[in-house]
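In structure tokens, one chain follows: the form predicted on its own.
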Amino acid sequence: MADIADIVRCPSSHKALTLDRNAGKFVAQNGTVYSFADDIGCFLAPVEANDGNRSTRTFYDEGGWATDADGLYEDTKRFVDTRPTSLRFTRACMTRLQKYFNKGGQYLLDAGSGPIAHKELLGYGDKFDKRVCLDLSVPALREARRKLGDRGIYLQGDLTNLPIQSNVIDAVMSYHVIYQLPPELQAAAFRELWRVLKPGGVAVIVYWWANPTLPWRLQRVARAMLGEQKLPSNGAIEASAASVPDHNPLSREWFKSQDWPFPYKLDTYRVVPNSFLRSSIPDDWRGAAFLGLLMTFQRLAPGYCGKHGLMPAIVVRKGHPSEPSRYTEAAARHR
């Protein structure tokens, strides 16, 4: 039976860990101890002043995953357009990517899982024995555990130094996470997700390009078709910078310039941001018709939308050991 002790490793020594469930701790060969409480393995130190993820960790630990009377998370209220027309479109974007996880397997790594905030994302794990939820926030992991129970494995850890053994994960999903890291750490996060994949595994990473060309063009189209919209802004987003997670998107040119050890292709998650939906899409049949056309565009031209839209789905593959040269060449062709 799959168990947390089968896949974890010490973040410092990269050696296997021994789990003492009665004492609530992992023990490394060098004597380092990590907490294991409420079924959560904790591999991060408390937030410090020089922590590069301090703003993000503080936001999510101190209320980002709190819910209101309607069950909406604070993060969702701030950053997602929850009006019915826009929300249907966003949910369809999530559901479209499930095709990459239909093969199933033993382990799905949900890297930056949060509390698994959307029911559409829960479906990604249906064909896997275990969903490995990794996040910076213990409150988020407790909420994920409430939803998954013993179908989940819960790790508080660093995306740039995963407490997971190499070559043990069948598939990876990472949804709106890596661009929250400091820019200098993002390449390491991509490489870590590839490291833990089994040969033949796939990772789908929803990212955010800096300065894409397609959203502003679509803004002009929306204004021509739908007219100027005078919709109320989401005042919650206009809170102080200290109360929101970091947002450090890098360009497609940066991504192409990296010497990746993996092949990849660009699909799309969504070509426009929630601010576009709030400012340009009316919550009526006209908005639904426009977003229907936009979804058709994304389905017919996923590669183009992944290159020039705002939110690509970067699909990473891990080759079998007998195929290293072919995969290196495939990666090179994308530069």
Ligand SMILES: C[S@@+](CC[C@H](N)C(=O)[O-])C[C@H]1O[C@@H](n2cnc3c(N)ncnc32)[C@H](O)[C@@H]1O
The other form holds:
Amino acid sequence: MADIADIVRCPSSHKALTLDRNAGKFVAQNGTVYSFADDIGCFLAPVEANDGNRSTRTFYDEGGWATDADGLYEDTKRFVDTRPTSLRFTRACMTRLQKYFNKGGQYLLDAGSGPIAHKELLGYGDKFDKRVCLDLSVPALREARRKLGDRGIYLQGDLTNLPIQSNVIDAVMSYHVIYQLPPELQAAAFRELWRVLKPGGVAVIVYWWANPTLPWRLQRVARAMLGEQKLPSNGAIEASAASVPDHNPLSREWFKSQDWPFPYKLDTYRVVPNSFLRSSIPDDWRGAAFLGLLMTFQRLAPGYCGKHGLMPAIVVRKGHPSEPSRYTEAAARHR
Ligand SMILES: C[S@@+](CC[C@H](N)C(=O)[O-])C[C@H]1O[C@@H](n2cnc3c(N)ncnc32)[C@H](O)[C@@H]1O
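I have the form predicted on its own already, so could you send the form predicted together with this ligand?
Okay, now the whole complex, with that chain kicking things off.
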């Protein structure tokens, strides 16, 4: 039976933890205590001035995952083009990547899960015993728990130092999270996601390249086909925000230059940003036709789109120890 106590570890000593459910706490061998209240294991100290995730934590703790009267999250309202044509396209982009999770297993780690804001993402967990939701934000985890109940495990923790044992997770998803980290911590986050994977497991990481070439080319195509659009911006919403999450995308050259201990391939999540959808796509049959063509392009050339589009889906695999390769040697070094 999959259980939270079987997978957690102390983020400072990296040793196993004992769960005392009655007292609502995890206890490490060296005596360190972490709270476990309302099904949420808390492995983070309160935000401090020198916290590298400070603005992101502040944004999500202070209303980023609050809902309006229509049930729309503030984060979704601000950063996603929610007009029907654009939203259908974005949702189709999410559904396309579900194929990586069809094998199922014991644990799906949703790293930076937020509240699981889209029902298309909720479906990714269907073939797993438990979805492990990990996030900086307790309000997000409470929302995730409302949706998943006891099919979820909830951890308040940091992606760069996961409170999770090595080699225990069947599959990992981490969408729109790593580019919010300080640049110098992003490589550690990729390595952490790979560390917790079981041999044979897969991680799909939706990232954001700095300076991709495809979006501005597509912008020109869209202008030629659809004409100049005069669409309302969401400036009012942006201006009303007291804080914003960090946004630190790095280049594909940076990613390629790292000495990763894992093999990876590039697929695509979505080649264009929401600002492109807002500024170039009308919410009518012409917009739908353009986005239909774009989806066909993404399906036919996922590697090209992952390389040159804005948001790649970086697919990382962990080899089996029985397959000798430079990656399994690297795995031994990182154990
Ligand atoms: C843009 S939202 C994406 C949410 C969800 N993955 C999705 O695609 O809808 C980013 C989420 O990542 C979380 N996050 C950011 N940095 C994190 C970190 N270092 N460790 C854990 N979670 C983090 C934020 O709190 C927020 O809930």
